[in-house]
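Okay, so here's just one chain, in structure tokens, the form predicted on its own.
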Amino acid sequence: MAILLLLNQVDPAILEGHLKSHPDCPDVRTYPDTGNVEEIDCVIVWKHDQGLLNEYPNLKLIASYGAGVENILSDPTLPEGVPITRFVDKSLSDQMAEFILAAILNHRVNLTYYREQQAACHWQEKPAIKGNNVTILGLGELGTTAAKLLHKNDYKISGWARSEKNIDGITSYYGENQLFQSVAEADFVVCLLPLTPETREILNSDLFAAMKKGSYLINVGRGDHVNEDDLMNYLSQEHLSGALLDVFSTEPLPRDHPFWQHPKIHVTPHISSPTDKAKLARQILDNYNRLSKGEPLLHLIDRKRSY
């Protein structure tokens, strides 16, 4: 049997070398090069083209390439029956929270503004940001971890998640009723949700509204998640200081798009929890074993709550 990589936006031959360096892999296969597709009983997806999913007729594991699994759900000719993990690791979950509270500081002590104004000879201080009441949107591993650090770092920090957590020095909104009153008294806004059809656009009006003026937001989770014209529609009202956006619903961001040049939008190229190849590769591996023994998967993906 093999396992075929079917990576879009991605090098495949980084994973394949960590997959192929392990004594117990299978034969590894990219596409389009897949041989005889009855052989294939495990696909490793990112950003697929829909419909390939239903050209393997024995497929028994899906397994993402990082920890977003939307672009696999959003398939409508998904597999049924068929078993989806993504990729969680600790190492995930403390790039994306140095991240943050990096992206946090930036903008608190006008890192950015000061390397405008060196490219620019000019000589000009600008007042620190005090304000330290952090809202995260989506309290997952990412969002736990990510809390946690600020928290260490004498943030007060917020969480907003589906369902009530308990995470000591975090204070706890949940459901639908408590989102606006989440982000009400926030400095910083941070989106790290799972992208599902009650997140998609998240991120508009009705919630910049609710954030109080001068607020920042910073969106890891995915690009989805913004309305992007009512984020450009608050922070030219400067009701929004300022975002920084790491994902966006087209990536690589198109060259023509208003971000790129907007001067209170701070763009990354969605780099701020990138996969470790090395574990990605032993997981997936794991998993793989796991399955021809019958054994509980790891990570294994809920189809009907969409992580």
Ligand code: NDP
Second form
Amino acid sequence: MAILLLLNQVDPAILEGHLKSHPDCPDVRTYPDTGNVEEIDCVIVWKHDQGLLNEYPNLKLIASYGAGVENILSDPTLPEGVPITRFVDKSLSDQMAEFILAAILNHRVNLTYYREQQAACHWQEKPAIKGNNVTILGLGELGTTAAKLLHKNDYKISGWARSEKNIDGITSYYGENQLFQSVAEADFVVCLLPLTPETREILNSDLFAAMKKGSYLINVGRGDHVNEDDLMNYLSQEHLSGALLDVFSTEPLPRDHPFWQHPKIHVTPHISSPTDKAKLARQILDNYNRLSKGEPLLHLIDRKRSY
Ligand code: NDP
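Given the form predicted on its own above, produce the structure of the same protein in the form predicted in complex with this ligand.
Zooming out: every chain and molecule, the one shown earlier first.
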């Protein structure tokens, strides 16, 4: 049997190398060189071209290259009943937490501002931002790790999720009714939600209006969490002081997109927490072996919840 790599915007050769370094790895193929499609029992997927998932009659596992699975669930050819797993790893959570802390500190102490002043040879002080209330939308694997790191650094943390949480030092908000309340006091709002029908464009004018004047948005979830026009409006009205965006509806962000030149938007190229390919390879092969032994799979997603 064989594993097929259905990967866009990442180099499949690196993952292939890591998979093949394991003695128990089956044959690995890279789309479109699928060989006999009946031999494919596992696909590893990232930003794949939609419409390919029903071409493998013996498919037993669909594994996401990353933590998100929205591109798999939106494929109209997704076969019923095939388990879908995602990448969950301490490295992913730790990198994300560090990135969020860095983004907050960068904004608080005006590092980007000083870099711009330097370009114009300006010697100009600007007071650091005092507020240290942070709300994290999404308190799952990544959100919880980020909340704990920020809490350790003396930030006052609230989080919002579907279900109530009991995490030391973190105020828990949950459910649709508590969304606006969760962001009302925040100086920084971080989106770490999965992209689902319920969370698409959750970062919209209603949410921005509920945020404090002068607050800062960090979106490291998915680009489609943001209503772009609403964000531009709330930035130009100076209700929001700025935004760091790591993820976009179209990636790479098109050259003519207004976010590139916007003075209050900090663009990073979907790098807040890259997948560690060696760890991903090990995790997928572990699940592949579990599958063959009939053991429970790790990091399964729930199709009904969409994450
Ligand atoms: P998890 O599935 O572990 O956590 C998701 C969290 O979101 C949970 O707390 C869940 O609530 C909450 N949630 C989901 N739907 C809703 C809803 N409708 N209302 C309220 N809360 C909701 O995911 P991860 O933490 O592992 O990853 C989160 C996302 O981060 C990924 O889906 C991906 O999009 C993004 N990501 C971005 C990366 C980047 O480089 N920019 C890298 C990796 C991930 P509950 O706990 O109650 O279930």
